[in-house]
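Form predicted alone, single chain, as structure tokens, below.
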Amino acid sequence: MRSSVKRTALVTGASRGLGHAIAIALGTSGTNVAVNYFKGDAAAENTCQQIRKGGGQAEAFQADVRDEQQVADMVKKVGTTFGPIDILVINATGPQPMLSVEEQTWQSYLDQLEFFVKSPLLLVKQVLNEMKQRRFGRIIQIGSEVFELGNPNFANYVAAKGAQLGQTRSWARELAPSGITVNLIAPGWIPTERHHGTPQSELDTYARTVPAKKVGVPKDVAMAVLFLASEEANFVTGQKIAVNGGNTLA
């Protein structure tokens, strides 16, 4: 993805998991990377160090991406450090409880919407003006295959991910004339730190349902982000790209 223009990316939730892999892929491709984290400054700094070891530039920025003022302050600090944000990767998430219909409450839905609808809105509003001025922008949401699968005992999360996809498509139509692409990557079950302790039998059962007969790794998602963030992806917008070994083939 190397370009004659030095780009700056903000990756939310980049101290671990998919965000960690995405930040490293962008950083080692020649992009300045703002590594957002909520908790775990040591893990965020580790992400930055790995990017620097690969010859890239990265700095960590703490913020709760559900908080409007914190998002505004973070984007301002990123701008002071690296310049305007060209690539926004919306990845941050929180607890994902499995709840039966009887156990679900409206608050359990709002908790997920805070991450997957409110946070993207707050972030995009902060970077949009300068993207429009430069007539370049890459907004990449990290969604999930669950919207297609309709996982049971997970309606609060599934509903929020569906809303995130609708938001992506609407923004893509609205912002395309300004040279800004908006896409969503929908990973399958890709084990990360949050899945430590999951019985191997569960992973094996899931893998058997996947046409590729395996689970993915974080780098699979990172490579998809790298393409969507590139100059070459300028005519790709409003798309949901499944990174799940064919698990949601129609």
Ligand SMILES: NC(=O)c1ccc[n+]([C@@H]2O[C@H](COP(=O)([O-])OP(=O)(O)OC[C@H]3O[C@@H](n4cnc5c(N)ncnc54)[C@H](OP(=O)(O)O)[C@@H]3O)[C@@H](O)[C@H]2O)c1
Given for the second form:
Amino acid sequence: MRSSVKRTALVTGASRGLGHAIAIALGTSGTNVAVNYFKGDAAAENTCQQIRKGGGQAEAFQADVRDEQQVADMVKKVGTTFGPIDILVINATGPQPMLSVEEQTWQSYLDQLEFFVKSPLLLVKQVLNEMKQRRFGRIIQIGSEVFELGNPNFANYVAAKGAQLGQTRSWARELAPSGITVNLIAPGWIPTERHHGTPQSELDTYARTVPAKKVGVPKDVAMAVLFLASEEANFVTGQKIAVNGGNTLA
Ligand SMILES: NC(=O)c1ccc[n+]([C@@H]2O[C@H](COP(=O)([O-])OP(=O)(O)OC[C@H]3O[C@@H](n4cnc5c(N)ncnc54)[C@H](OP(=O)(O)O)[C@@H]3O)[C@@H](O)[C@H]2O)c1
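Switching conditions: you have the form predicted alone, so give me the form predicted together with this ligand.
Now the full complex is given, and it begins with the chain already shown.
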């Protein structure tokens, strides 16, 4: 889906994992990509190089997406490099500790809300004005299937992912008249670098519960992002699209 208009995307947390695959899919389909990262500067540069090798344009931008000033500075720098952001992919995540109710603290919830509610707010506030002026915008949140599954010992993460979905739906209704779509992709378990060391038996047990009888790969999520980011997806907003082999079928 190569657009006739040259668009610019910012993908948060694109140095590795799903963000890396999303950035490459966007970059190699003709979108300029701002590759945000936190600590992995070499990995972010690797993402950029892979995009350039595929004929695309990409630059790395370091910022902590939980920090208002850093987000503002990053969006400004992206604007200077590529122009205004048309496509915002909100993907970054920090550690996701599994904790029993007894172990959970209010801080353990705040830690997740910082990534999945505060960071989206900081980012959207920075890009919204330009999107409204141009009457075009694609805001794509990366959520999770866990909200529907209600995974135990994980309420800190599950609650934040639920809040992120609510935020998406409310923004979608509010911003639709301005030509801006807001959607959420809810992946199933998709092994990335963070899961190295997970016993194969755990992955197999999960895969057995999935109607498709397998786990996904990062490209599965990237392809869904590519669709939502396209010009053709202009009439799709406020949706949660599960990319999980049917795991949350009712
Ligand atoms: N993989 C799955 O199974 C799965 C399933 C459902 C939902 N998800 C969701 O998909 C998204 C990506 O997950 P993932 O598994 O791909 O994660 P990941 O492989 O751990 O990658 C996390 C990314 O976020 C970046 N990051 C961390 N802290 C940051 C900060 N403060 N500011 C900016 N960037 C920061 C990291 O950058 P550095 O490495 O440069 O520090 C890295 O690029 C998350 O929203 C996650 O909840 C994933």
